[in-house]
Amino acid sequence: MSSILKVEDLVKYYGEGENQVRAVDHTSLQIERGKFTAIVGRSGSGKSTLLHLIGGLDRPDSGKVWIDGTDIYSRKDDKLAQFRRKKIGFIFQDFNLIPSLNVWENIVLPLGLDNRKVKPREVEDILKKIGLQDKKDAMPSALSGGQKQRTAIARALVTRPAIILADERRETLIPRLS
């Protein structure tokens, strides 16, 4: 089985001297395609920093990250952003929904950012699988926390990314689309 993710000697420090925080300190890992992996640890242990580095949202001080065979940090910022939109689905702790967009618009937003065509039947299928088909016109302010979370999951799934990175405080179930 091939690797979807390979992290090699990743380092990210903040601050200097005795105030230095070693958020990610020479971390290496490999995840095989099709596997579900959880990274657990106490608050402040660097989990979110690691996910941001893996997803190309922040650049490491040193080390390498390969997603789907691509060395993501060999790319310039604009090409890395394009790669992220196509290959990485993100689910953030605070969901990052756009308050002025309804559920449907929040879900299809990544497709529009990449000038990709929206396939309404696929979006409807995702909405049905996550139990939000009756909320597609609702604004985020009218949703419960769980509904916001499911909207964020749908947004991560709609592009059919190679990998999904979920930065969650609690257990989340991601529905299978196959």
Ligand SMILES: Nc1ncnc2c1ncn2[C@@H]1O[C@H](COP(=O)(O)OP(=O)(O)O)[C@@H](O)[C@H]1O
Second form
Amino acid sequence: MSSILKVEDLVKYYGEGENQVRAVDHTSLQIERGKFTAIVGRSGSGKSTLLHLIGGLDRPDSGKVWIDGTDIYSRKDDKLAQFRRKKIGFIFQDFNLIPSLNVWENIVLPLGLDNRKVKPREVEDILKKIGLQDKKDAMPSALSGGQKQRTAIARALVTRPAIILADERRETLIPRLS
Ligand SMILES: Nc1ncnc2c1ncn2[C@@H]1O[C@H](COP(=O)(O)OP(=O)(O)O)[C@@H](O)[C@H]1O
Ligand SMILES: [Mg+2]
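Show the form predicted together with the ligand, please, because up to now only the form predicted on its own has appeared in this conversation.
Below is the whole assembly, all chains and molecules, this chain first.
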């Protein structure tokens, strides 16, 4: 079976000396195509940092990431951005919807950035699948948390990426009382 994602000995530290945070410390993993995988860990354990590295939104101190067979960090920034737009769907922790664009415009944004044509039927299909048909003209400020999240999911699906990376919702970070 071919791996959609391979991570090899990935390292990302923040800061220096005694303030140094080893956010990702020699991490390796492999995920097969078509699989759904969850990465679990307490707050601050490096999940978001790892996802950003896998998504090519940040570069590691060392180590490699292959997505769909491509060694992503071997690409210069502009080529990496191009690859990211075509192959990776990213659902951010705080959704990153553009406040001045409505739901439909937010969803089709990645297509425009990649100079691709919007196929309204496909967008309608996605809207129907995630239950947002009647919200396509709504502005993000008028959406519930769940509707914002579903808009972000639709935006990640619209380019038909090879892999979707989804960070947890901030609201799920409920402090533990024990
Ligand atoms: N840009 C940054 N600069 C400095 N430290 C950071 C930065 N981003 C994350 N960290 C630190 O790296 C560690 C891992 O953070 P993060 O990846 O956000 O964890 P998680 O998503 O599992 O809660 C934390 O200690 C955090 O404070
Ligand atoms: Mg996080």
